[in-house]
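Next up: a single chain in structure tokens, the form predicted on its own.
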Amino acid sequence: MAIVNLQNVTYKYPLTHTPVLSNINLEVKEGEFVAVIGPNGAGKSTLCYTLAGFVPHFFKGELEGKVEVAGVDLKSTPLNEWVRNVGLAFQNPFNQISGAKYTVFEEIAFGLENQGVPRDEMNRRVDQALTMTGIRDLADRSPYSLSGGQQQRVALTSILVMQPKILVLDEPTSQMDPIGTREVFGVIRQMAERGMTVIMAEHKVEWIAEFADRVVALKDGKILLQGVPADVLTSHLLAENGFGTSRYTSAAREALKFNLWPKHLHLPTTLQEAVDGFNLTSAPSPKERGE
């Protein structure tokens, strides 16, 4: 059964006439890791804000259709209740760090303090979250002394410690290097395997191909394509509509024109798939081996 259910969702920001989201229909199962891709202006962030309840409760505007999470309807639920089920990590961590705490540990604990969680449990959950996201060594530092990538990890950790049913991420690795990106994707994958539902807007298709269960491609506020990563990320529709594609897919697509990629193989989306495919192409034929 779907834990997230969007039916015919259309949204316009205040004082605008063109919908940012148009007739969105999307169901997400509990424990599923769904990646949302699309060019700039496709509506990815607005979809995240809608799932997190900021649309329409904070941004206002005109929302049509049905948004339901964990059996609760968005329009009839106050934001302070909605956020108990859904946690949102913004693309820019400066928008999320409270400014009210002196250390990373205190910043991570801030939400739990607001909920009145007992101190012993609070400390235990903060320690677990810091360890999970690999920032235990930052616990005593000021959030404002950190790099952009480190602040993104702090923002993510501050959401994970709240243990929401649905985790919504708006490009959470935009300021991270490849090593940090892989580590964070690994943490998010672990959370999905433990039953947390994850919906992530992201541009880094190589990591999406490796870690996500499903990909939703947005174009001009509409769902252009959705399905498993291997199918969506190799579709010609992406290149034709201004989407970024995996470098491995692009290389194999060009190689195919010169018979340098096996025609019977699916185009690759990950490094390992590309290596395996090109190794098959370069392997000697039975005739060349004298068989």
The other form holds:
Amino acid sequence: MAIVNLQNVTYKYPLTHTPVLSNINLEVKEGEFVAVIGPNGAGKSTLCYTLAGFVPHFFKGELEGKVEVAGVDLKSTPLNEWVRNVGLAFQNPFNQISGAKYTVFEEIAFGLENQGVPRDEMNRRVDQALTMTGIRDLADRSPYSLSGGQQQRVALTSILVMQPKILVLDEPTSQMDPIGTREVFGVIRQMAERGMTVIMAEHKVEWIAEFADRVVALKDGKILLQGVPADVLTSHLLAENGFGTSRYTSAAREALKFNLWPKHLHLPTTLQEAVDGFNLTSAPSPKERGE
Amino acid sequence: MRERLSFYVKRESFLHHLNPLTKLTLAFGLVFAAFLSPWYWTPSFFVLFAIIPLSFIGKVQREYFGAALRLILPAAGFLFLMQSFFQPIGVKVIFKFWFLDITQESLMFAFTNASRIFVMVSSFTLFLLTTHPSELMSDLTRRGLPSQFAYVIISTIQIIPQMQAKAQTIIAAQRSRGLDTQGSFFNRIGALVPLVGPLVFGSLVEVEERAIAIEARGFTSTSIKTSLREIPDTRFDKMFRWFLILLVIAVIAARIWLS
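Just the form predicted on its own so far, so send over the form predicted together with its partner chain.
In what comes next, the whole complex appears, and the chain from above leads the way.
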């Protein structure tokens, strides 16, 4: 049974005529990690906002088709109920800090306060969430004194503490430096390992290749391609349509022209796959080594 | 970036542990009593026997005296001088300077007013020094203040320094493109135009994102909100608040009686 179910979803922002999403059909199973890739303007953010309920409830506009999460229909559910099932984190970590709280601990408790969770349970859940995402040492700091990577981890923790059924991430590392990116993906890896249902729009394909179960390639509001990362991320269609590809894939594709990549092997998407493949072609055989 | 965004000084004291509403009532109570009292000595009495002792009880005497000497006293002193010179009341001239007459009445009037202002600024300074803004807001929200209202106040306090930083970045960006922000008054006013646009529109975008972020965390949820902070409201707090209200009523009664 799919926990997320999109059928023929078409959406236009108010006062516009071209749909940002057209005829999207997407099913996501419980515990699945789906990555959404696509060039800028492909509709990734809009898809995230749709899953999180902000399209159409916040942005208005025209939504056609059916959006269902955990068996609940989007159009007939008010936003404040919908957000109980779907957690959303997005690009700019700074704007995700509520501004109403003075410490990270209080910031993370903000969502629970809004839901009316009793104080004892609130303390326990915030504590657990801080441990899970590894930011316990930040608990007493002001959210505004943190680095971008730390703020984004606080934002993720603030959502996780509310125990949503699915988590929607809209390019959570696009404004991070390499250290921040690694910190944030560390948290995301944790969630993937815990079997959380995650839908993540992301440009950084090297990371996607590591934990996505499925990749959905979006182009001009339509699904161009979807499947397991090894197939989608190495597809020629992506390169032809202006998608970013993993540098490991690009390197192997070039190497293939000079017979430096074993023909029988799949093109690599991760560093490990690339290392293994290049080892097969370049490592001297025992005979060559004179043994 | 500065971590401290409010006047609050974290200490362990009796005043810090009072309920925020009690402290707010205390501040307003002193102000009302000082302004409505029919006797000229009431504000000074409050300074000596309420405000100064309270600053010691709250263990914020250093911060309070710092503010009082540098800010409150000069302002009250200025008010005193202006009013004693320019208040055209009274006949008993005790001092003459050029065309200015200082009468006993104008002196009394100026003294009362200046000491009232002193009490007002002092009591709110003490209140802010010993009350954490989010504690105040949690307590007032629990008592029925709309949470949207509390949110606007708290987030504004926190966001002002961020806005200043952003304005600095925009000024630097515009100057690097040749905008002249120095020189004459009109030059400077003119330079504000290319600053305001990006700042305002940028902020509008931010407001939308922040709205999404807090909405995603159930801000408009219909459940009754709870609070992480436990804010005690003891019997002493309640009695003290009633006492302050009665004090103000008594002062009003005295004023009516004596007039």
